[in-house]
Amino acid sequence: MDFPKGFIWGSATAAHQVEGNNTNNDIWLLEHVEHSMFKEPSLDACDHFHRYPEDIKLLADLGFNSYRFSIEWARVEPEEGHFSAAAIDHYRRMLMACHSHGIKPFVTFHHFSSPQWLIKAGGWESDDTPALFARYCGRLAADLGDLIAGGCTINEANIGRVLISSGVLPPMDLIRTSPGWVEASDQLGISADDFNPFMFAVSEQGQRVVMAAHHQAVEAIRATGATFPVGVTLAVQDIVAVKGGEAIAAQHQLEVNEQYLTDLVGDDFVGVQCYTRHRYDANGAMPTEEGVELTQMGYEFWPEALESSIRQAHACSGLPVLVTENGLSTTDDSRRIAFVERALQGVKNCLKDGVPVMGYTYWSLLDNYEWMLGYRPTFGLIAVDRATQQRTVKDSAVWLGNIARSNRLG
């Protein structure tokens, strides 16, 4: 079962989850307040900021041909209008390391974390943010675009809506009055109502700002003459209606999927990120189905969700699809292999039916910092010893790398 020639086989990370010591962004602040909603602070993370040469070599040696990673805005622009040449040079070295190993680098310009100065100025509810983000993306495209194989402006532009609608987060009025939220806003010298990190931009205004930032960033990147393909990634939900839940499911489908997928005119591709299905009946979101295996995240083990999400993304957007995240959090690596094998069969089904799927990117390369859940969930193809930072390649990494090298499933 061959995949198309030039199919992208990659794995992914996000700067804050792996670099370590990103002290100048909003997530670091939220991690370190006394009553943090985060299980633990990120601290050194995987020290990928220094160990990226080793990690990129591992990825290449395994057989992959692509690496999706993010650039940390708070490093590149630590103060508003001040761009760090040293930080930009660091990311240039990362890009060059990819090319030296035959790896195509796909860069995410924003993966959840934002500079604290941006949050002080209104964050992701401010009408000024799209232009500021576009300026940052344009600067990176001008300085690094010759080495970038593909660009994702924003990771999961719909994540706030997804987290609220799926019940992962409580309503924003409760979040804004929580002790940790108030403590973080006090440290920035702003009110709790004016503290607007990206992952919590769930209001209509917040979502307008996020999508405006994406569109203006695409324009700014192309204005530099950069020729790499550019798009946005979305957490495309596989929403399933159980008898009586058709209307509720359709409403959620519209709010978290369709309104974003239909707003991508002019993009080169859409990044699809999917991990499980979500069922709705007449009463709303349903609990996990009895008897279905659960992941460390509490998700149903449902790799077939990826096929559904790919089909939906292409049908709504009309764009080629790049799977930018898909994977399993588990301590049983054999289940990771089983999950990915079934997910890839879904990719094959899409390709057979003419759906333009550009590639498959596994989340994640390393066992890393999973935001509010800390280091407990392990998605990585490569284990990381928290005390020594030693890397250990898992069997799933070798298995998937062999598929990538042969461009064949089975």
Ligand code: BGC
The other form holds:
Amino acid sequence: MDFPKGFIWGSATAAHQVEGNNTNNDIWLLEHVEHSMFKEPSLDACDHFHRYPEDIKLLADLGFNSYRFSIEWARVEPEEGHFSAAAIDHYRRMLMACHSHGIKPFVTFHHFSSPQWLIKAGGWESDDTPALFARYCGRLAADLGDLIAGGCTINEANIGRVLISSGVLPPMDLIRTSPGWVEASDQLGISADDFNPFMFAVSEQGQRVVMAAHHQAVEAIRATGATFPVGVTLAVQDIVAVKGGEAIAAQHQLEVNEQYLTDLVGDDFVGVQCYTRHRYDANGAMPTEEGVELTQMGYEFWPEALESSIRQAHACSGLPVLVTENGLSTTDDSRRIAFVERALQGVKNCLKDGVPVMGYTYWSLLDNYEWMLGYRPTFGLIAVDRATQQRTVKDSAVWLGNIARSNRLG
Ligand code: BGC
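Got the form predicted alone; could you also share the form predicted together with this ligand?
Next comes the full complex, this chain leading.
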């Protein structure tokens, strides 16, 4: 076997991107304002809220042994302090569906979207948020912990830093004065300066709140007696210094990767999420290199980035690594196979050198709602016809499922 016994082979989704009709969270609000920065609203998404039995069965039939999905806080706690037993039951049924197919469920407690009431109360810049998040996580661990195989508190705790400092989003002062932002704040009855969704938590305070929320959540989960491993996931950037860019690259590396990776003492693992490399020269972030193939996202097709990110995550944190996301958006499924094959070669190299890699999770199980970019980018192993909700398994899904089943590459 090329991979250790018990290696986790999974695929992932996030509630807001697949469930449909998550009307009570901040992203839905941002999608629906007149001057939205989101290309289109999520609406029914993949109707995974109702169709999870079929989707989990497909995943299992393909040969995978794990499913990483997120629980929607705004469903479970629709009003502050009021937990919905019906919503928690729904997620219990999802967890049971995983077990009945021999699938280990990895649960993400927060994947970008937050309840509107939390945002009204100051969101991810408020010192009250870590305790509120920890209470919600503790409740889930108490009610569902017996069925959870692994827990990710927060998805990509560093995403705000990554999006802003890599220039994907404009600086926050511009965002805060943009019409869609102002409209969303008005609807919540708060000022544009007090509107603080998770993805935009880029200030020092925002970063402190996010990491405090993670640490308090780990404590709250463990306090229930739950024994599943728990960690956070990070968008670990493969930062490459090109001649003259060493100092800028080192600074960026510190800001987006190291200061998070060194703040995980006591966690059971670190979730690594990686999609491409990022080059820096003396002028800062460089454009994509001429001649290098681009993905639908405009990223360089650079699967070797995963190996660097895994090595770095382990070296900085000292923790075992679970690849919680890796993949690409393309309309040419053969390029997906080529990408994952090279990425897995990198995982094998890490394992050979003794880096503890627990598993590999492909993003994503389904073609789904890619946040501000809407439904155009297709990351999925399974295509979804959103008019009929019909699923079509792609060749890459069969290919990766066979690798999962044999625990062997090639
Ligand atoms: C996020 C996913 C997203 C994916 C592809 C990650 O940053 O966790 O929600 O769809 O990247 O862009």
